[in-house]
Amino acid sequence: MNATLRQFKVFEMVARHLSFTRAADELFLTQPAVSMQIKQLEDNLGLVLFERLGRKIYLTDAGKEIYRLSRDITAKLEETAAIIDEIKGSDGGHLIVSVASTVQYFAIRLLAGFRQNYPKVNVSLKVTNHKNLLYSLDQNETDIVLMGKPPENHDLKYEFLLDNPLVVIAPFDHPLRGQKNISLRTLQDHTFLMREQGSGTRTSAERFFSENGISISASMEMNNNSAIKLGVEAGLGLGIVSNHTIDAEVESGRLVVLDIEAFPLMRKWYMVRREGKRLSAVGNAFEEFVRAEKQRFVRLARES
């Protein structure tokens, strides 16, 4: 068999979406490189890995099984790169944290002072919604994790971060600003811009309004805080972000965090990876840096 690792990351990748053009998205590569790849795999193994049933593409009985077995490889090989890391010790090596968007501000301040205590290592920062990450920790694509309180069923192992006050915020000349304990009620005569469906955030707050009976209206949908806050200051309505996110905004008079009944809404912050997963010399030094030293970069915004 003359099958090559690199055939079967792309095998792995366009198995894992059912679609060549999302693999060729993810791996930098055009669609007829990935589907070469995947030709010149099935004419290695003498197998036929795909089939297409319209315009869907499935994985056949023998792509099922090479795909079970392509992840056991991937994953030995991930584990032996942490055992070779651990025996070089923690001054280099290869780290990958994914953090809730949410998180992305506070993740960014925390690398950059981990950095200067091990300048050689090689950070990659993958930064998505809740949804994602469990997948990402299924998938077992990252090392750490910080998020939202992960579900109990995942097999994940996870500790404490930090508290995540949810706020409301309001462009810096909104009539609301300055008032004190605004009624909830207050707030359906509102227009809001939303996190995307499948965003911690968002599920948080509206799970909180229904528990209180309150009904408001989302105008606009959007996939990141920094568009949130963008459209907010622009007028286009209120928003409910992480107060982590909103400090430099704030600050400089951009925006405004409103004083309303029952908030902030307390939420938590956890830093998880897989349980069983083998960590290297640098994850394990991580993982320690963030606990003796999260505070150092807290950066929260104050009520108007």
Contents of the next structure:
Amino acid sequence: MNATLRQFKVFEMVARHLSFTRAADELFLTQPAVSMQIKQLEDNLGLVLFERLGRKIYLTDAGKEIYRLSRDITAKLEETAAIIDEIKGSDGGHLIVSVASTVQYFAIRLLAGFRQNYPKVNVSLKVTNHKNLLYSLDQNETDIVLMGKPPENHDLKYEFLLDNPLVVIAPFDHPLRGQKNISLRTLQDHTFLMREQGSGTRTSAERFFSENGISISASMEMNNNSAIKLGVEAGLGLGIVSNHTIDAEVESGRLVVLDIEAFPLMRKWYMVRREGKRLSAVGNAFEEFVRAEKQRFVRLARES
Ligand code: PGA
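Could the form predicted in complex with 2-phosphoglycolic acid be given as well, to go with the form predicted on its own?
Now the full complex is given, and it begins with the chain already shown.
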């Protein structure tokens, strides 16, 4: 059998989305390149993997069977690549780090520090929300994740990293600025810019308000932390963000943190990976670096 790892990866992506276009987008390939890889895989295996009915494609029975097996095959081949990396030493190699949107400021500083020690390492950083991070872990698409607490039943290994206090922010000229111990009820008179469904920040805030019988209204939804800060600054509503991400705006007078009773809400950040995943030497070196340097880099991110 002459099938390659690349052909299996392309096949998995097409099979997952049942779309050549979406697979091409996710793999940063052109659609003809994706079709070519699938054609070559079908020729190598001597099997037809997809059938086209109208505008849609479907997995054939053989395709379904190969899809089930291909996830194990790619995981094993990736493990082999990681071991080869390890044998060669930890100064080169590739590392995929994924982080929650709230963690990105801290993570970018951290990666810059790590690259000073390991300049040959090729790092991919993916920034997304809590729900998508769990999906990437589940699909074995990432090595290490920095995020809020993952649920218990996902076969994940995680360790505490840092506290992540969530605060309510407002534009500098907001009428609640300077008031002390503002009641939660007062928040019902204001609108909020909310993070998207799937954000850990949003889930915690919603849970907290519902436990306290407070119903807050959302004026708009935005899918990352920086957009929330800009929107609050522009007067679109109040926002709930990690206190680690707003020092520059608070210092320059663009945003204020409101003194709300029971705030900050305490969340935590964790370093997470799949249970049983074998990290490359680079991955292990990165984990060690995070453990040793996290306090220094959270301070640096806050000062920038
Ligand atoms: P998020 O980050 O709000 O960007 O999802 C926090 C988390 O992982 O809980």
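None of these values were measured; they are calculated from a predicted model. Numbering follows the first chain given and starts at 1.
- When one rigid part swings against the other between the two forms, the hinge lies at I73 among I73, Q116, K180, S219.
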